[in-house]
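Encoded as structure tokens, the following chain is the form predicted alone, with no partner shown.
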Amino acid sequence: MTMQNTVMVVDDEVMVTAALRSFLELETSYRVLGYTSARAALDALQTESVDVIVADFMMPEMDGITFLKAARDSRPLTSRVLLTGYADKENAIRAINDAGLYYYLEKPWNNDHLRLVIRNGIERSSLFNELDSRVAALESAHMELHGVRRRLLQAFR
């Protein structure tokens, strides 16, 4: 059974979070979740798996920076994208810097390269996720292995 991929919209403002949330969901088989609220986002991430989080530049409860270096502490490997109508190299290379951004995207955006870079950050995800789980069983095997050449050498002792 495939998991259904998640996308998470965080923005401000209703239009933009329903404009992004309807397009999706017409033109993608994505599981998408639409926020209007930075705080409620990040609660959501203790308990939501999500492949890609598109979350707006400036919001007043805190910028979209912020949001997202918070968002990586809480999950890491999902890709995080920034949509700005505020587009100036500062911000984005603060952005790439401080919050590990995938993809730096100016509003308006145009559907079609949204969509490309969202499926591109969901497959980017789920690359991360599989080598994190090989990783993960190399070293239980590690352990393992180094168990019993413990006990291999304690019964020639």
The other form holds:
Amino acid sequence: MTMQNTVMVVDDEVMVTAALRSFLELETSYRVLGYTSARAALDALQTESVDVIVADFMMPEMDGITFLKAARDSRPLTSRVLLTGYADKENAIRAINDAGLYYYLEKPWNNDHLRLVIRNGIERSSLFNELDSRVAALESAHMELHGVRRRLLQAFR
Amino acid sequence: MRSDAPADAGFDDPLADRVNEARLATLGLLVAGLVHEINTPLGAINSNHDVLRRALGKLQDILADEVVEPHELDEVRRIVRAVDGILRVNDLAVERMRGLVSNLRNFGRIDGSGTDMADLHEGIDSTLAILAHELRPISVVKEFGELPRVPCRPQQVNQVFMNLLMNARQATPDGGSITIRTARLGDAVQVQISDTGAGIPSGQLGRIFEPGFTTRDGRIGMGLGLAICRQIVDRHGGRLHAASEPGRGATFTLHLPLVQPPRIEETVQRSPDRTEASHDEANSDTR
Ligand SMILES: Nc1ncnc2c1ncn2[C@@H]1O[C@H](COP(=O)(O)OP(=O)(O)O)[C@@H](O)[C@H]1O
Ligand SMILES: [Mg+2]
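Alternative state: the form predicted in complex with its partner chain, after the form predicted alone:
Up next: the whole complex, starting with the chain shown before.
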């Protein structure tokens, strides 16, 4: 039994969050968190652990890239996907590298493509998580060795 | 095409050319916004349509083997829930598109560009709806008073609202606000559009209504928005003024008379006579 993966969907239009939710709930077993406010979504990220975030570009409170950058600060290992309207494409692409995004999708999106991007995003996040815990393990092993070495040196002084 | 291009035989009035350029530039912005507005409901319906097809496929699979197992009932309930949500979203999406179409129709007054007794609030609202995409990062405050219907050419008056709102938007950084106030003042109505943008330096206040005056980098058709507004308002027997506190914003005040002027002339396009006449008033803008 694996842990249920969580996808966060953020768009100021409830139409979009609801459509994405309908699709993901019908076709996948992911837990779906939908937000129409970027601020509320950032608050939720303080407590929720999320594997993939899909966010709209054009939102009133803050644009999708600002939101996804802020999301990186609290959840650096989460894969972040930008959903853009055709008209925003150029701006969006320019900002994608800057914000270290995983992917961008154009509206209207294709559901199969969306599912693939989310699935790969989840895999990517879990690899990062694994890498992160391995690195942490290595670091603590290193610290431990360091301690052992120091104690040995003291013993033989 | 710039106005300094060699004049064609058929186009002996450079101002008329540039008025059309200005209209095209506005139209270009408008279309970009509309594409975006339509894309949201379209995206939702497009996805929902696909999900409905998938849901139907799942139901057909369940029904294919004649007997519905108890555990399959849970799946059926899940599908029904999804379909229910989809229908509700589609209602919203269809409603949104219906609204867009009706606003566009209202804005353009396809039913005629003639003189009418117009509800200015309706004109402002449909202009705001059309600019919804442009204005999203700005908060728009409406302080509408009681207004009687106004004798005017609604299509032209909407063009004035459009230009003033676009200028306000362009001057105002994201997160700023635009306030629209309306009131009746005796036998005239007043519409005031204020923004919290950059404002207008006092040295420029007297010049902004001149055709071709612009502080934007030389894109086609620029610098005519306010000249066109002035001309339209003049022809309605009304007045248009600007006031500004540089750094804190600008306010444009429009007065239209409630008494039908003797004749509201043809559109700017059809009789492109010079706007010099309105220059004289420019000084009165430094109030
Ligand atoms: N709301 C406003 N706030 C600040 N400046 C404004 C505003 N409206 C107009 N202006 C100034 O007036 C100039 C002329 O406006 P307009 O005739 O609409 O032409 P354009 O918008 O193409 O420059 C603008 O370039 C700008 O400098
Ligand atoms: Mg303008």
